[in-house]
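Taking the form predicted on its own, here's one chain by itself in structure tokens.
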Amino acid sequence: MIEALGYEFFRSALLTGLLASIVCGIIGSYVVVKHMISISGGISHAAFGGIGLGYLLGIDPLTGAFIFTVGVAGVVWGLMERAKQHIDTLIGAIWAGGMAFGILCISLTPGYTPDLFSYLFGNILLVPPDHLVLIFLLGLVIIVLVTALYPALQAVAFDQEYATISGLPTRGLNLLILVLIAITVVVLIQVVGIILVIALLTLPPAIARPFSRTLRGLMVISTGVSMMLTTTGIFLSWIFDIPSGSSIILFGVLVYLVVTCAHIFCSLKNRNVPFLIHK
């Protein structure tokens, strides 16, 4: 591991994981508390349409993913307000439609289209310096917005009806959250890829949830957990020569199972329920 730190690309990968973890911990906590996992999954997979469109138009695929994903977030916001009873079906259509549109655009792109595997499953070891700066700037924007609007966002997360009655602009806040989810997806594409991005959004908050009683605390602990998962996953990928995205997620799943089993065991133990022993 000491040898790995001697390489600039490896240090860059670690820094990328730490910066992405800040974004992941903040937005992922809101996604879990607000029960927006399926919506986030639809937005994340629709990002592949933007990558395909970027290849077709000859622009940076991540730029195409950013524009396309923010647009999809706006569409999802409109559907959430007008078709609440059918939102799961509509999200499924957006999920599949975005992937299909990306495949169509790539098939229409002349010449060879490289790096598709890295967009689907991530390769944090190949993040260029300019994308590292982009991740930093996007993360900074998310931190500033969430910090400034935290009381309103907390109210909408736990009781949207009460927030609406209180006069808070709930529709605008929901749109903002969906746009921030779209930005987070673009940030995490190079870390774990489109296929696994929803896991990195949900696993750290799920691991941190038993240790926090407030949304702010959940965001802080989730950020720390995400940093631990990405850093350990990157080192595991170096040691065992396996894909970084897969190692990050599998390690996260292992930690989640351990924490969940320990939480269940402690809950049962604290109940002091007598067991009947039959001879």
Contents of the next structure:
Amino acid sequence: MIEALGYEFFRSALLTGLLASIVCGIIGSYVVVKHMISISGGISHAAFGGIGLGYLLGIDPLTGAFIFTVGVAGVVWGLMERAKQHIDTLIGAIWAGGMAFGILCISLTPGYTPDLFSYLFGNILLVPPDHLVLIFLLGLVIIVLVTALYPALQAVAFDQEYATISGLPTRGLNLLILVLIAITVVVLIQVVGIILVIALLTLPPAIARPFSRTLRGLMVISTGVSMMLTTTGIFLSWIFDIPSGSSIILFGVLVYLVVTCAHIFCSLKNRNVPFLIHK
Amino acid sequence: MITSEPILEIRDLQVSYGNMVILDSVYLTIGREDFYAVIGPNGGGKTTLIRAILGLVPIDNGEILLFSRPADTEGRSQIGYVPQYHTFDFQFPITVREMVLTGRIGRRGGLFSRYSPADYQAADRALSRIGAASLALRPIADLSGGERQRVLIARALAGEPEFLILDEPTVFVDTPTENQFYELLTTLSHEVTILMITHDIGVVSRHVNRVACLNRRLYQHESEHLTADMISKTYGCPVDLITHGEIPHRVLAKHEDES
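Given the form predicted on its own, state the structure of the form predicted together with the partner chain.
Let us now look at the entire complex, which starts with that chain.
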């Protein structure tokens, strides 16, 4: 196991996992407490449409994905502010529509068919060094922005209406978060894939939730949990020779189940529910 | 009746959703000394009235003045708002003190400012005010129904408002807590103007000094006197006030019909 650390690509995979954890731990915590998981799912799947469009137009697929996904985030934002009730349905349409559009574009592209599978699950073991720098910079931007705007972001996530009445630019802050989600997704697609991005956004905060009393705490603990999941997942992938995306996600789901069961068991014990007493 | 300096003036307000008129030619004036209750049936437009005052719904017609000026962000920042309890996600990871602090969010210097020591002091004062200083470090998820309701008021008080608006504050609260709660509001009403929305007719006459009934139109009354006629007009059917028998009644004057 230790001998794996001797390989350059393995060390770089671990580092990628740690950097991606910072980005996902912070944004993911916000997404979870503000109930924006389906919105993030929609945006990240729509990114697939951007990749397809990139191939069709003959430009770099990730550049295509970047422009397209940020555009979708803007559309979602516009819909969110107007059609509050039916946002779930609209997200479903964007989710499926984005993927279908991507596949259509790729089928229309002459020449060879790219490996779409790698965009869904990525390959953390094959990350180019310049991409690592990009993830590092994104992480830095997110840390600075979220730290600087923390009171405002916390107020908007907790009670958007009250924040609006208090004079905060809630619409602008929502747009900022959606664009950050879009950028996060695109930067991480090549590394961990669309599916793993959503897993890294949602699983760590879900695991960290019972141990967090504040949003700040949730962000820090989620980042730590995410680092633990990716590192363990990469080692598992090496040991058992399985795809890294799957091993990270499945290990995360396992930890989530254990934590949730333990949490339910503890709260049952503390509450002294009647059926336990009368036995 | 002597009318004190007006805090809120609403003139000929009309609000509708699609084709449905929710509020129709509503006139309402609330003075600085008032502890004002608006009662009315569900769907009568009570919450919409509050949302219009807070600028959360577009208005079709009419004007709303806060502190004698057209309502704007600055005027609204002087309002402490206590929304309906069940609209909240109490599972949100936040401590009581941090939540009460968010009541100061509009009082900081700018978008990037942090909360100042003065903000923390105001939050702690607000918590002491409602007798919940000991709850400060608890996560809001651990609070009981009554505690949550009081903490919502503390958040509104933390902004040191001149005008407190409460939307159905006692819906999920049991009766002893409710009594305590109204005692608290009565005490507060000596310092801030209060507008409270409720469907609880019984409790109104004991604590508030002015009452209006709202069911699309607003029937404003000149004093605390609540008449059976006024209520039946609002609810569209006779309402038996005697059912609130254990409550000491005030004299119910005849209501002069305005329409």
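The term rigid core refers to the most C-alpha atoms you can superpose between the two forms while keeping them within 1.5 Å. Nothing here was measured: the structure is a model prediction, and the numbers come from that model. Positions refer to the first chain, counted from 1.
In the core-superposed comparison between these two forms, the C-alpha atom of L201 has shifted by less than 2 angstroms.
In a rigid-core overlay of the protein, I124 has its C-alpha displaced by under 2 Å between these two forms. Once the core is aligned between these two forms, the alpha carbon position of V191 differs by 3.9 Å; this is the C-alpha shift at that site.
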